[in-house]
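Presented as structure tokens, the chain that follows is alone, the form predicted on its own.
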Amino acid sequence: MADPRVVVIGAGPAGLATALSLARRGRPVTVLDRDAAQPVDNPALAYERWSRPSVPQSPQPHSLLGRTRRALRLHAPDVLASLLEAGAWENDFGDRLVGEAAGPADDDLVAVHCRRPVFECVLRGAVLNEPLATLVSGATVDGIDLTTVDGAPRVTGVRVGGATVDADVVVDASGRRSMVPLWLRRSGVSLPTQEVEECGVVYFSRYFKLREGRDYPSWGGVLGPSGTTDCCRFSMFFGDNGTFAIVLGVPAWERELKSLKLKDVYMEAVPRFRSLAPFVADDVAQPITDVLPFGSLQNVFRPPLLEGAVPVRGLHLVGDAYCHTNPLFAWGLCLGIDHGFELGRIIHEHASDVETQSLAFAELTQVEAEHCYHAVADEDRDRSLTWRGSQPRGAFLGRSFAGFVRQCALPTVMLDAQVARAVLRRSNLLDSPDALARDDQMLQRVMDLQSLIPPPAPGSAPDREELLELVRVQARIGF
């Protein structure tokens, strides 16, 4: 086929990139967004201007880190432009932190710090304007169409309320909640089999913006003040325009904490957080937000291959649909913004042979996907068993690696250049997760340098104890 009907189901960003990749190769794509239009014409306002009721994930805050830059910067340079106009900023942590210690390779060791409205409006405004890209709104998928070609299953279409939009190629950029697998199974289809293991976290997060003629505090670590306690995982995520969200993780079994929802509770609990406190002091910045939960949260993994073979020709999972991580991490966004841009070059270099299409797309992203999952699985894992006071016990220093990253290379970052180089390259994906496990000499190096690391300064962050006591304080007092 000259030019194969490519449907895309869903408008994020996974789904957005695959569609510029496309059109600006010159073929026809077809976006189907579930929700309403949303305005493209201002993206610093985005965030307060755009409705995404099936994207509950949109007003949390997100990173776009090194790997995501490089791909914005290679595929679309256009888009990284507009975003920084649009009052997104670029936290060079590699100059900051690796300096002499990097090489040729790394020039993407830089953070783009924005909230994901105003990131996504500037891409979905590519899109726009791109004459072979359609985008239609308030298109709910409800259903996949499908024929047998030599006894295997193919795509022939996708089902929007009652009727069919034909397809020779479809692909499921729909998120965590995608429900095509659970259609594919319905119809008879033989799927491989998916991994999954709980986050083990709920997050609660507020957006604050710096008051006028106010700038950042100072700070220190990668992507602003961090860290984990026996019971939180705190963090800053810079925005856009002077603004800034603050996360707090607490165990997903803490009952009493989640009362953390609570803006009282909430705002409460954040200044006893040392490195925070100068962030919400009444004179350096207000919140913009109410408290924003997000739980229930998953690792998931769908491999694209059944033994091999393609399940359903025509048939691509990007982003979050193929491979959902711990949104701490921001790896989902790396991997989906990445993966589409690639997808898209794909279906274009063997437009007419969409067997080929998977199996090369398998080629390039299995791997790395798997890696993800089971980094991020296995950090959750380690963090959770942490925090109920059972130590994994493993090879590196007595630790489990997921443990050994997070409580012994990341606080080396700050002391070595060298071993900054690598941690960031892995926590920023433009190395495989397993990169440093398999550098001797690199975790050689971690090692030797643990007795640098100074200890937290007492009543640096409140314990479980504490956040336990201020959380029934504030329920005496009627909060």
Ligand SMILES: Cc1cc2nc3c(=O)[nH]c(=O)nc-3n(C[C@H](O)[C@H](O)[C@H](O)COP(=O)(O)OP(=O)(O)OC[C@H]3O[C@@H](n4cnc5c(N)ncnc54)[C@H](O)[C@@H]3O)c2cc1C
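Bear in mind that the values here come from a model prediction, so they are computed numbers and not experimental data. Numbering follows the first chain given and starts at 1. We call the rigid core whatever largest set of C-alpha positions still superposes within 1.5 Å between the two forms. First, how it differs from the form predicted together with the ligand.
- Residue 222: CA moves 2 Å or more between these two forms after rigid-core fitting.
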Contents of the next structure:
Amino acid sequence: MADPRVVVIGAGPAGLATALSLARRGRPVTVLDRDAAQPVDNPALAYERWSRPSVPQSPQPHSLLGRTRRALRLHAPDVLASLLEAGAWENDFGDRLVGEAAGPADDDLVAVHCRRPVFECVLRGAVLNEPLATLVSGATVDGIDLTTVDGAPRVTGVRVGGATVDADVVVDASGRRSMVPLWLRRSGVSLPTQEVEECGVVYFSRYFKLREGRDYPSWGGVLGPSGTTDCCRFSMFFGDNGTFAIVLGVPAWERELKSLKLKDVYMEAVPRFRSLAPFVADDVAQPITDVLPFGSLQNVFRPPLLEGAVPVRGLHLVGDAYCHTNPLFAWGLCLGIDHGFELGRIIHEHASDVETQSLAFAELTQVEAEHCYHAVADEDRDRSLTWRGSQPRGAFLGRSFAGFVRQCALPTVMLDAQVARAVLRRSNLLDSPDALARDDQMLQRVMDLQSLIPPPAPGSAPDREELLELVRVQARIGF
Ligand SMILES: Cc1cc2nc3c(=O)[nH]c(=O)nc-3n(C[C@H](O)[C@H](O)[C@H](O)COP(=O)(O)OP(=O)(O)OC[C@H]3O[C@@H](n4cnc5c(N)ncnc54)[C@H](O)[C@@H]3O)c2cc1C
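Form predicted together with the ligand structure, per the form predicted on its own context:
Next comes the full complex, this chain leading.
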């Protein structure tokens, strides 16, 4: 068959990965993106110079976990190399396993640290270099054209400002606020019911840059300084070129804590977390952004099939448009990038049969995406209940599985290499999120290690009362 006309809505990471995968297989592809083109020759400058109004999370810290890196290593090693050249760096978790040397099975336990626009700029550059890929910026898709074939809807194109762009295959990579489901419902198309649950957390992030000649302070643990208190999830995200971000996540319902968006309140709070304090010391690093709040977060999963059948022929959902979860887990790029490369392969291999494309993509991705959605939604629900003062009960040492992972498994990562490997493979999405729950031996190992977990050092992080008091004192001083 002649090449299908493939249109991708959205030049975010998932749309770019799909386009790269198709173009490098010899298939023409057109990517339409709402944001204006802003050429940035040097990706290291993308954070300051490239604004992405349609992607509000763009300036927020992003980690490229093991799954994302593996997808790049396998499908676009040149992108990974260019990223490292632009100042990103690889953090090899295998080297940090306690009491055991890393083996070949740990090869993908590596995160890549850089700021998101740096990554996106490099990936975009790779797509722009492909002769078969056409990227149109400033093109807002505002509708989908459909016809009916054998009683079922089938895409024929997309609408851009009153004009139609014909397409045999449309890939919705337009992100977490995709309008495509709404347009389809308005056209009378029956879609599978999407699953939605609030994350219950608001994030306050701020980027810093190391001062000349300084290195990142050392930190205990494998993943970098992070932890969960009775009202806060705190963590550090490394970046490229000596940058890093501190992230404080607090319950969405704690109104007073929203004052953390004020620089002085934030800078008063961060050093109270003992493991974060060395990073923000005046002679170590300086802030390079304001405090960046991000709330109204939801976990969403849109099943690709309706009772086993393809709801709209020729339409594929990928990236956040398909499934997005609490960024605390940093699984968005893992799924978006990996699925994008795989979707490109599947469209190429079944170029003349759009129904087979959908079935093959669903078979490859649906079970895992659903597991990811539930793992994160369960953790959000469990943590929210804990923050509200109740301890959710379950079969795992009396806890729910989510609580067991957070409160029992994570603290044993520094005690045992086998547990560390299993937990890290899960958190890097190299194993399905449900694999640990099915591994009886590993669960037993975690339980056996419980008595060895050192008690939390007193004063290592402010509790809810202390954090609220800090906010109130700052308010009295005049904010
Ligand atoms: C606060 C926060 C922190 C995060 N941190 C991490 C992290 O550490 N690690 C991680 O892996 N993930 C993280 N994520 C998730 C990650 O940002 C997303 O998973 C990722 O952006 C999804 O990529 P995408 O290509 O599907 O969508 P997007 O990145 O949202 O891209 C969508 C693209 O579609 C375009 N578009 C939208 N509508 C239209 C239209 N109608 N017509 C044309 N173009 C359109 C937009 O301009 C944009 O370019 C975080 C998310 C948030 C909210």
